[in-house]
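Next comes just one chain, in structure tokens: the form predicted on its own.
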Amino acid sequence: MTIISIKDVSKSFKGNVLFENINLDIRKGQIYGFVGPNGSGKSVLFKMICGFIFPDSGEISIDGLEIGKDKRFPENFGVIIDRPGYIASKTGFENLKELAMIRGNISDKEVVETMEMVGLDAQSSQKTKNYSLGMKQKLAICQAIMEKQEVLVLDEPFNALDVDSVKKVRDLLLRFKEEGRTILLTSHNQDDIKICDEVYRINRSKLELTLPLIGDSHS
């Protein structure tokens, strides 16, 4: 079942042609990886899928509804693109609770459980202004997953994480896939990409399906 459809999409940014007539169908319950050098357009692609910016031509549809025409933003998406801004004087839990109150879909207990999933202490009195880069990244992951979003769009989700935390997040993503969620991610680390069902390389304004990686794709 196709959940995201990209049809004949072209996009230039700051005078550079990033995408030219690209097409891709994203199926429900799969993990998709996107790779390419810095500046190749990975973040721009994710921003177009999320409705933050629009293609110059072509269309992107979510569940058959065109983004920017039938709906402004897709629903039930968890997103890490630019790291979220947090209230520096509040704790991690307090920041996540503020976000959770916007929709009112989850309880304090569920916020705490999500923090524990990624290795953050919900009871800590430490303010986010004193968080390390790795802790801020874990907090970004929390806000993307805490409402059990059906689609996760994660730009470099493993950045700044230590080895144990990377494994923990990889295992989480594989668990989410088993639950039927759809995941799009970018990474410069081949070990991260191994969890993906399909990997696309951005090359000369096109999306190229790469060959399957050697070895167990879910190791």
Ligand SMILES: Nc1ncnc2c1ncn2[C@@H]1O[C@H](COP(=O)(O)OP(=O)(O)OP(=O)(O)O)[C@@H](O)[C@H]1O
Contents of the next structure:
Amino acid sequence: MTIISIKDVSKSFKGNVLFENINLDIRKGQIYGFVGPNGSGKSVLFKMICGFIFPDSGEISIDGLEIGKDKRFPENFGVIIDRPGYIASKTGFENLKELAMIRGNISDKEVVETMEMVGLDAQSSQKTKNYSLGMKQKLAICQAIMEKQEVLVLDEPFNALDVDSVKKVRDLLLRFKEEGRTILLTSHNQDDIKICDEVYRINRSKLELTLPLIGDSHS
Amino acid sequence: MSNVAEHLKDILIKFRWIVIGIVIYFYGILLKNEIFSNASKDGLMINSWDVSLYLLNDIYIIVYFIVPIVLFISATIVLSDFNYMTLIRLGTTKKWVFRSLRRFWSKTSILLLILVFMSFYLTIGVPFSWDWSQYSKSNISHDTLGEIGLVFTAPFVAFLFQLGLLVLAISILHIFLSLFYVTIKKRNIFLIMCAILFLGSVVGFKLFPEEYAFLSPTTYFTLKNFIDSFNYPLIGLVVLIGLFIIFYLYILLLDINKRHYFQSIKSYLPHGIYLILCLTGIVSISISADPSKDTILDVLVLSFQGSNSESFSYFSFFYYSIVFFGLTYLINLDISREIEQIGYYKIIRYRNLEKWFWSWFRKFLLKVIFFLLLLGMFSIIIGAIVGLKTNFDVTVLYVDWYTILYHFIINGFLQITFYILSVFIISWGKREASYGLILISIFMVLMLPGINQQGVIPVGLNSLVNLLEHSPYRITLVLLIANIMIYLLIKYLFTKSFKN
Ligand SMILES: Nc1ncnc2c1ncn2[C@@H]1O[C@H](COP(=O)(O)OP(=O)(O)OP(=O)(O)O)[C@@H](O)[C@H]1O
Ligand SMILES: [Mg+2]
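Switching forms now, from the form predicted on its own to the form predicted in complex with this ligand, please provide the structure.
Every component of the complex follows; first up is the chain already shown.
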């Protein structure tokens, strides 16, 4: 079942062509990886999928609804893009609670459980302005998964995490996949990419399938 | 060392509202003494309203104190709240703008409360009265309170107006800032904009010549400046509401990809043209009215007089047709869409046709009421803008204002409901929008002179000229019976179509 459909999408910034007529269907319950050098447009692709920026031409639809026409931001997406901004003078828990209140579909207990899942102390009175880089990244992961979002769009989710935490988060993502959730991620690390069912490389403004290799495996 | 500084900062943040209250209090004392000495020089009596209105209208406390705090609250909320984590949960930028406005007011309302509280607190010891004092009616108060005492009948009204003005102007300021940030998304440019607004309000009230005072933000914060530059407060309000509407229209476009602007504008084109036609009629009537004797309600009567078998004029007949049959036609388009495109698919879920019918018909009824209120408001506001008399007399008909409004709203509503129901029956039977047009043409013929002499054919009965011959309650009765009959017919058609 196709959840996200990208049709003939092109995007450039002031003459810098990032994408030219790319096409892709994202199916439910799979993990998709996107790779490419710095500045190749991975984050821009994710921003377009989430409706934060619009493509110059072509269309992106989520569950059949076109972004920028029928809908602005997709529903029930968990997202990590860019450096997230937190309220510096509040604790990690308070920041997450603030976000959870917008939709109001989870309890405090579920917020605490999610924090424990990624190895953050929910009871800590430490303000986020004093958080380390890795702790901030964990907080970003928490907000992306705490509401049991159906689709996770994670731009470099493993950034700044220590070895144990990377393993923890990888296992989490695989568990989510078993539950039928769909995951899109980018990474510069070959090991992270191994959990993906399909991997695309951004090459000369196109998306190239690099894994599974064409003709290879179970087709 | 840094710990002490941090601690001090925490304390200051914790007690910020108290600090603000104290500043306002001491500044207020200075103002109070000024009024006291001014008034006693000429031996004039003052009352509590002089003190509280003076504080609320003091340009210096507004410009140098309230505006910076408001800008600060607004900027911090916009900057901290605009992030993708919040946006994706809200679903649209539009919701973000209104959420941001709510959060803004959760803080700013405290500031306003303190200001209002202080304006009352300072009046302790000053005699209270519901009327204007000698001082505020005298010439010397013009330096301090301006013409407020001359424009408003009671100080309490002026006070409420001042408060409403402040709330509206500050809301628009915040909406402007949030839209500005959403559009450019650049932190630095946004902060420069805040600085420009602050400087603009500081120099604005001194530098702008009177004709351009409406460009200065400060004009909208105090009643004194507001009246000085608009002479008539209602016009200034229209400017503010106009700004609000423009911002709102912009908000509607925020979530649409620019490539689709044209498409979405195109789909609203019939509605747009229709609204412009409606407004043109009201405007041309208002302009041709006589400011020396006609009132704002006369505009309403002249615009929507319509026609009946006795009195007929081409202009009113065509204007009635444009407004009421135009509305019927637009609604007919929506109804046939409801029936053709999604009707069957939805009907299966509702099982019961009547439930399905009410599920969308309700909304049309609400729209009709809203539309009638809007038309009424527009005629009154436009009438006021072109300078007609702003009392509630009606000079062109010998009828009270409440009869006019009753007839315009209630009978208008019933009449339009009858049109919509008739058009629905046609669309239901023929499943084709063009048949609705034929029915509308028949209605127009029925309105021609000499045909509906007894006033029992339920067409054109909401024309205001009908008040010359019939009681509005009789018309209500006729329309009610017509609506009930046509609704029973619809019920019958529904049961029949289920048997097939
Ligand atoms: N809002 C914008 N305005 C102008 N140019 C932009 C904008 N956003 C991204 N770019 C440009 O688009 C290109 C792709 O950026 P993007 O952040 O998608 O790269 P990336 O593949 O995610 O790189 P990295 O691996 O470093 O994260 C860059 O050259 C960037 O400068
Ligand atoms: Mg990136």
